[in-house]
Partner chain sequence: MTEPVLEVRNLTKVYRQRRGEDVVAVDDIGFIIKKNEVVGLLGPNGAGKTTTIKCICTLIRPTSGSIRINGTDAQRNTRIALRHVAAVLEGNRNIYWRLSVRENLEFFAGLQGIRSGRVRSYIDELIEMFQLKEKERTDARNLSRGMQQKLAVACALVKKTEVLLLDEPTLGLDVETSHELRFALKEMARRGERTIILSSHDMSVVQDICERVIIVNNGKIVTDDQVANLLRLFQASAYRFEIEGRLSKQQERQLEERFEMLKISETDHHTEIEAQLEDGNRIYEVMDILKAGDSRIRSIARKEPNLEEIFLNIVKGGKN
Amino acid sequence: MRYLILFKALLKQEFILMRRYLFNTIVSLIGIYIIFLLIFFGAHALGGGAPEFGATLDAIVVGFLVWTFALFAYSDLAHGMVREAQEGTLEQLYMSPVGFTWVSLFRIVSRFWVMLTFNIMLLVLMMATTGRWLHLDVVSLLPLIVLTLAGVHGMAFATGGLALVFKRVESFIGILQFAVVGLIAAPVGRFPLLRYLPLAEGNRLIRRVMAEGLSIFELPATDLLFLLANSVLWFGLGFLAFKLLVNVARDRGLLGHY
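Requested model, single chain only, the form predicted on its own:
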């Protein structure tokens, strides 16, 4: 019961912050949309006349959508850790009756639903701009997105642990942004080994659902099982790194101050 109360409280907090700081929310949406416009018009200028440009455009829309999910997923936890440390509430969270790990985990889950709301609005804007109305099968897309982001959340936990120990990790998060772009753009079909990296396989399957109109039941079972195993592996590695780094931060007395 207390876990449900914790989840509801964190989810409520996320939506309250998004509404209270509405100007920042709107500016974030507009800023990410402008980045998409730059990519879209750049791609259109380079290959707009090519017959295969429609398929490329679908890939750009899907890839950009996955990138925004991943961007928020891996950076929010670390930024939240730093913010809690600056505000002096990090130690209180660590002393929570449910445990700091559960607080961090439910924060990620609650943030996911905020991201989902944000990205639905962004996706509608992108499809209206490009004129490419993709196949939106919620039953197929939601589990694929959750599995794809599970590996990214492993990265988020590892980055959050680094933030607890080193406090200033903005440069590292900035480098990860470029790494995430590379993972999304990875040519999995040409280089099968790349599918073992986080995001690559999930992005490919999401693109098949949205651009090709397939359902999750039409995707190969081996691909789905591979995505599940891959995401669990990367999430587990990131979570293990988080636990180790939390212990380091605790032993060094870094949880009570910035």
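Swap state to the form predicted together with the partner chain from the form predicted on its own:
This part shows the chain on its own.
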């Protein structure tokens, strides 16, 4: 019961903040949309003639979608943690008798729905402008997105934890956001080793669903299992590192120390 109550409290907080800061969110969405337009029409102008170019454009839309997802997930979590440490509320979260682990997990789950709403809006906008209507098979996409983001959250937890202990890592978070782009654009086909990193494999499978119109049941089971293992591993490692680092911070008296 306590778990449910905690989850509801966190979810409610997200929605209150979303409503109250709707304007800010919309402004950043427009910013992202403009970047998208530049990339899309840039690519269009460069390679518009080639017959297989449609597929590339689809890939750009999907890649962009996954990127915004990953970016929001990553920076929300890592930056959010640093900010709460600075503002002092992280210590209050830590003192929840339901447990800090659950607070952290519920927080990302409740953020996910807010993020999903905005990303769907962005996607519709992108598809409308480009005229490329992709397959929105929700049953196939949702699990793929969740798994893909799990790996990203693992990275965010680890860097957030690092920032609690080593305050200078904070500036590093901004840089890592762009590393995420690299992972999405990673040519997994040519360098299979890249599959072992977070995000790359998930992005590839999401593209197959959205651009090629496959359902999740038509994807190779080995690929799905690989994604599952990859996500669980990255998330697990990241979260473990986070818990370890929080304890280091507790040891040094740094949980709310800025």
